[in-house]
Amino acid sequence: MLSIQNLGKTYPNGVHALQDVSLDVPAGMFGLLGPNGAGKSSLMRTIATLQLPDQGSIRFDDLDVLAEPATLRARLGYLPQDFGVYPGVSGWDLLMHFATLKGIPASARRSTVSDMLNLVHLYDKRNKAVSTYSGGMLRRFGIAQALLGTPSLIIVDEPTAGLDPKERHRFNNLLAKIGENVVVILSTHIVEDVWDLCPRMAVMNSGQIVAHGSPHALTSQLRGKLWRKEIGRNDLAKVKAQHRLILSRYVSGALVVDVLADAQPNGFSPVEPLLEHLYFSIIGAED
């Protein structure tokens, strides 16, 4: 259990970027959404003991973490939204560096490295300098340091960024996996993707948690106030200056508008909603 109390954090610059956040994340998948500059890269940075907070504390298990970065440290997998890499250094030596550093045993180091390369698929592009992998290569890459040593505890942000279709799924699929062990914060923009994943989740914004649960049990208290209409191009500021639009979309080239309503509004129709629709509704209607 990773138990956050509290937490603050202002920058120089006098951002608020944590509020006084305060979340428990049992061990399993755990999605975390929010729109640009909500604080979630913050939240998880300050997890991963890269900068400390101004208030607040971080307790997993038993560990207190911002006593005890270094041992936390051990136990953490970290895959950051911008994961820099060393010019021309190759894939399999700048793995091998990162298992050292992470205790992996000389005995062990090199069959785990060539595990991690094959579980990404980059076992024939070992050799090569990671600075000219392409950036769906480099995200994989950045997977596997973070599976590196067998964590307790994953925080990966925006990990499939970059990533085709195909090798999308194969990493939500080993994320699933793992996570039926160790705690995982998932920190992406994809909603679909903690709507599969994740049994619980928290949105953030403006430095603040909004809604935390069960994704299933947030988006269901939306269930029989909202309503979609098909309507003209020309009459959408018409249905936002008269109902709370949730979403607006083209579908097959018409325009689609979803809005929320205790009761149904002429012309509109009852729609089942969806984790985008709880997350527009949080964060405001998308334009």
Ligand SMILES: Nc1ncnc2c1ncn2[C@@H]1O[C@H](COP(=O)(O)OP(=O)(O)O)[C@@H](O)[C@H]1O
Contents of the next structure:
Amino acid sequence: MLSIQNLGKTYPNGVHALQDVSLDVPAGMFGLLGPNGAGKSSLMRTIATLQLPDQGSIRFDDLDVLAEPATLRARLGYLPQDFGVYPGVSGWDLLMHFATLKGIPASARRSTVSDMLNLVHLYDKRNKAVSTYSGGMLRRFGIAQALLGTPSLIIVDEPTAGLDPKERHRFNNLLAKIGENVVVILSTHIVEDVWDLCPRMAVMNSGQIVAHGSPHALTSQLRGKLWRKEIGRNDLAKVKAQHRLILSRYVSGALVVDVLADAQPNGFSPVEPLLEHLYFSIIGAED
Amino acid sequence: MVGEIARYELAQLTRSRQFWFIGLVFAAMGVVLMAYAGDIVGGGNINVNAPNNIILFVNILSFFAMFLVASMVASSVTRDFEIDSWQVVFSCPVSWRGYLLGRFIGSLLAACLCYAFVIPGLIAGAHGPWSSGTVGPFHAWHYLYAFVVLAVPNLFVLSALLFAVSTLTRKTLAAYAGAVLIFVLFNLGNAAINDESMEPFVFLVDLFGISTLNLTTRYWTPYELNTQLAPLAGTFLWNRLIWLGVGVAAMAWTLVRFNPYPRSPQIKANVPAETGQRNVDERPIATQVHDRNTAWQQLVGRVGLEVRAVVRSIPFVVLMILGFVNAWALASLVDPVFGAPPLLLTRVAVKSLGDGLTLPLLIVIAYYAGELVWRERQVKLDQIVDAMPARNTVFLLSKLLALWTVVAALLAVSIAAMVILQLIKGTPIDASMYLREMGYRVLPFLWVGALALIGQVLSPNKYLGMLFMVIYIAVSLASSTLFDMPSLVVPGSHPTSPISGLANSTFYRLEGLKYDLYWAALSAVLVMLSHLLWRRGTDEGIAKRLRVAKRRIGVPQAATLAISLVAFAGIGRWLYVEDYVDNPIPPSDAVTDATQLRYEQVMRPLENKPLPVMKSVRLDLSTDLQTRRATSRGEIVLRNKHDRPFDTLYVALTPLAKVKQLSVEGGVVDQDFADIHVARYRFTSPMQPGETRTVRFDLDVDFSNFPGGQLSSRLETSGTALSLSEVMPDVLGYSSYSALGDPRKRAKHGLPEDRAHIATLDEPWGRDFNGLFGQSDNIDFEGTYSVDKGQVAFMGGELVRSWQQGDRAFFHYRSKTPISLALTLQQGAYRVLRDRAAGIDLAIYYNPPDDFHVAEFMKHFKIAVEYFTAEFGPFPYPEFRLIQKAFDAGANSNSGQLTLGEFAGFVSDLSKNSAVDWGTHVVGHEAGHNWWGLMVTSAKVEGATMLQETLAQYAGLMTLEKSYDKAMVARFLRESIKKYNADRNKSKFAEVPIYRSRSDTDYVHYWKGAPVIYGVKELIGEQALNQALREYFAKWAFASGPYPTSLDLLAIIRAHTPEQYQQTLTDYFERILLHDLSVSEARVETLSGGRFKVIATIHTKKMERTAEGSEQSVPLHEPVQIAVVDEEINRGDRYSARWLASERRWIDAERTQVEFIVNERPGAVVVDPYHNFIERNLDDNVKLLH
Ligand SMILES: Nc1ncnc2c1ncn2[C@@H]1O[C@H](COP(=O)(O)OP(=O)(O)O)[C@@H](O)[C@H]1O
Ligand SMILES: [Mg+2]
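Show the form predicted in complex with the named molecule, please, the one above being the form predicted on its own.
Below, the chain from earlier opens the complete complex, with every other chain and molecule after it.
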């Protein structure tokens, strides 16, 4: 189990990226949800030993992560949000290289890499330079390297960004399977993924954890407080002024709004809460 | 719209970090070039900021600008293709031609602006406190001219060419490849037109304009160079216009040919699924192992990856090609002594590689350290890699090893280039010498690699780390002039070990390796620090990294750090004590001023004062090559030849000598100047006139020590040459060579300009001192020299007896006739070639493999000795021997014994017909010194060097003439005059007429002396001149004061010179004149009877250098030889052509028409064919007739 206590991080430019973050992450998939700039990547990099917090502590099982980063790295699989590769190095060579760095013995290296490339559907592209891969292919390559070996802590920062729906689906299933016995932390802004995959989750905003628990439990808090109405295009401002707007969207040409209220407002009908509602209720409605 | 795009591009580029970084590097290069200008192009007679130098420097740097252009201009368009933004660009409402043009103009302007940083750099270099030479007044116009006329057009042409290449191929890399291609082609072009006959075409090939300019200014005098800018006219103007045209054409071509719609991407045929491809839905599980074995595999893997990345990159390929070209260039540049380069023996190749690779290797290290350390960050792979479970050391060491690999690769390519060249030339290849010597020479670069690494680890970005290395490079290149012990203070440097084909230099390398050990220890410290501070992750602040470092320090790390620190300090202390405290640098080798100032302070009061003179020397010397020690025992008998008594005697010793016994008869030590190894003895009873006193010595000389860590040659396995002062006390008083020489430095210390006080021709006191040893004349010498068996040993006088005892060989020498104090003790494992001439036994002792020209040498040695004994005077000794010496290219002369450095002619490449046989000249020159210098010793008066060197040049020239022909002499004189012109411009010492020349103005008495003395011979005839020399010899040989001056010789020569040539003699010896002779027009008319009439116009000018350094035209009345030569001149070199007619006639006007009637078809008219006049331009003396 990963346990994070009072983590704080201020960048040299003055941005408070993490403010007193405490979290317990048990084995299984853990979703980290939050808008851009919330501090998800900062938190993940800190756990992945890539940067030191100003205060706080991180423990993984018995391990003091901040004191013994090398030990954690031996158990870590990490996919950063954004990365590049050496120019001109083929997928096969690079993944073989990563396998070496991961400490996979020479005897198992070739078969592992071969299987891994098949797993992420890059086997037929293995002799091409990774630097020529498309965005989705590069993402899959990143996933492949993160999963190499037997990591007991997997941190993936927006892993499915840029993947087509089919690939995303496949990857989600894969993660879910892996997540049965190791800690997997996944950051995303796709609410649906968290709902589908993660027994536990946290929402971050402005460097803080603003909600934390199981998606279902968190969502059920909203049960009976969420109301929907179809309105005219010009009435949005009025609704905003009168109610706490959570979501607004067009459904076959009509504007549908969901609002939060303890009692049913006039003209609104009840609606079953989704994780989306929870998310926007926390971080504020989108405009 | 074009302007809009250009402005945008300009703004983008000037805002980038790259712009400022490259700009600052250019500025720094400007400062460094100008600061060292004093050593590169002069700084005495020619100001460092002379207009021509400014132009030269601005131009040298525009080579580097090629890569600036490649990175700025050429890539400005290709960037759009490489990041696929072209679709956006070309969908904008702008004509794509306008777009291209705009980007080109904008980026060209940026490149020019960036390059302009050179100018303030040069100005700061010239006028800053570090300036190393004379500095003229500041003229902004000179810099502006150089920038506008050279830099800007060069940048434009390069930009247009590279822009064309990269735009049409859509690849930035192509631009870099293009830059290399231009560089290679430029070099090949330059090599191709190196021939004189190609000079008219130089301006066509010369993209940079510098060779063309050089053709214009190469014959300028210091005065002209200091005051004038090369005008933008003639071929120079054409050169600029032609290349601007090429640039415009390249641009036009690009605009016409460019197709804005890129080729549709090639669709690759589907690769059939391979067996390895299958459906995998489960994550493959593999255990991870983190042990030593894994770390090792990781290191191997990473090194492979890093090396592959480096090797595959375009810059590396470029580098290797440059390395190859560079090596070939180096091979063709090795000391081409007078048109005859040495044979490309391995020792020559290694020497030139050792010298020529230093700077390239340092630059490569600076560049690649940055590339390697910042690679992951640059490609944004750092987060993945840093989160991998591999140790810091894996990354760190792999990068260091990759860096070392690049160094090794460049070295290997360079050696391969040399070996190929050797195979082509058929010279013997000594593989083990390459291995040993290059292996030793590469070590410092390994340590510098560690330094560059820590620089990059500490630096917040790549550029600052590179800048750090640029500063290091500047300091290390100047180290030998900055520090007394550079190897102890400049990280990575170790003493250069001398290379020889005679002496085994293992010993030097072993000594040098101590310094490598020292720097290796520092490297260990640096690598450990790099490990502790290694960037792992995204934290950049130094505070965070120190926190991490503290955590990374465990017991093993701390122990390693402590041990290497202690080792570093300990070895450093040991070296300091051994090479600096116990064996301090003698003043004559000192680099910093302190020791030399001290020497002058103590010893200079003795200068030109009466001293006891040496009468005889008894020396028993024994050397041991195993221990590299010598024992030296004997006595010096001094006599008071003056009419007043002496109270004191100053005795100086070599720093290597340990005194077992040293006594001065009737004297006790009165004051000990230990820091300069001088002791003053006071006589208890003064040494009276006519009295003799004996100095007895018994010394241990330890040649295994290296004062100041300088690996200078002393006791060798073969080719040893020791001077008397290295094994014996020196009682001759002040030696000016141990005092500070540079006049500028002397002025700074408030010292008189000259370190030697030499009498002027009007001061009678100077006649009582001889130019070599003050008041001591020839001595009686006797000695024994005991050496290891297999060695032959030489002292002064004749061999009385030699014998062997156990594993020692003994040689007993005694002088029947007194010999000069110029006495070299030599030993080695030689083969000997004997002959006889004029009743004298001749012998050449040489290194057996170096027998390339020995038989020729003997032939010419004989000719020389026969000629000199017949024409100058009798030779008093029964034997005359010539002995090869290890290491250098120098030579010297003792009574009956000559020393020739192994590179002085023994290994010359004389295969080319037009090659000058430098070796034969040296043999003649040094043999001649036995007459001119040793038997006739000149007074210590200005002009003394004319009596020694100019006459020795005559001896050398006559040896060449009698061994070959006058054509060989003419070839030599041509080189001599060229050298005079060049050295005069480089010298720190103002020019004087020959008869007032002194040792500092060697360009006068050697290189102007040669054509002048040969000119006198041509004018008054060999007979008359030799008659004069015989009289001079008869009068002055073996004088013991007063000694002769140049006026004495001139008076005798004048007595043998017809009245009409008296003025020419004055012009030759007593004035500083420069002639300009040329044939401006020449035509031929066919006459009846197979005869031809040749009509030619001779152009003549005569300039005199005035006292204040300017030049003025003076009236003409010159006896000039004019010849018509046959058509051979169109085939061989101009000196091999046969004369059909010739005439020496008086030239009194600037234009003179001459006519000849000849019986054969003429080939050319030549004015002054044997170079009897000093000219700047020797090439316009010939006019071909067709
Ligand atoms: N290396 C850094 N230096 C300075 N500020 C940073 C750095 N990395 C992230 N930030 C800032 O910290 C905040 C959190 O960013 P990040 O952790 O990337 O959020 P998220 O991943 O949730 O989008 C943002 O305001 C971002 O601009
Ligand atoms: Mg992020």
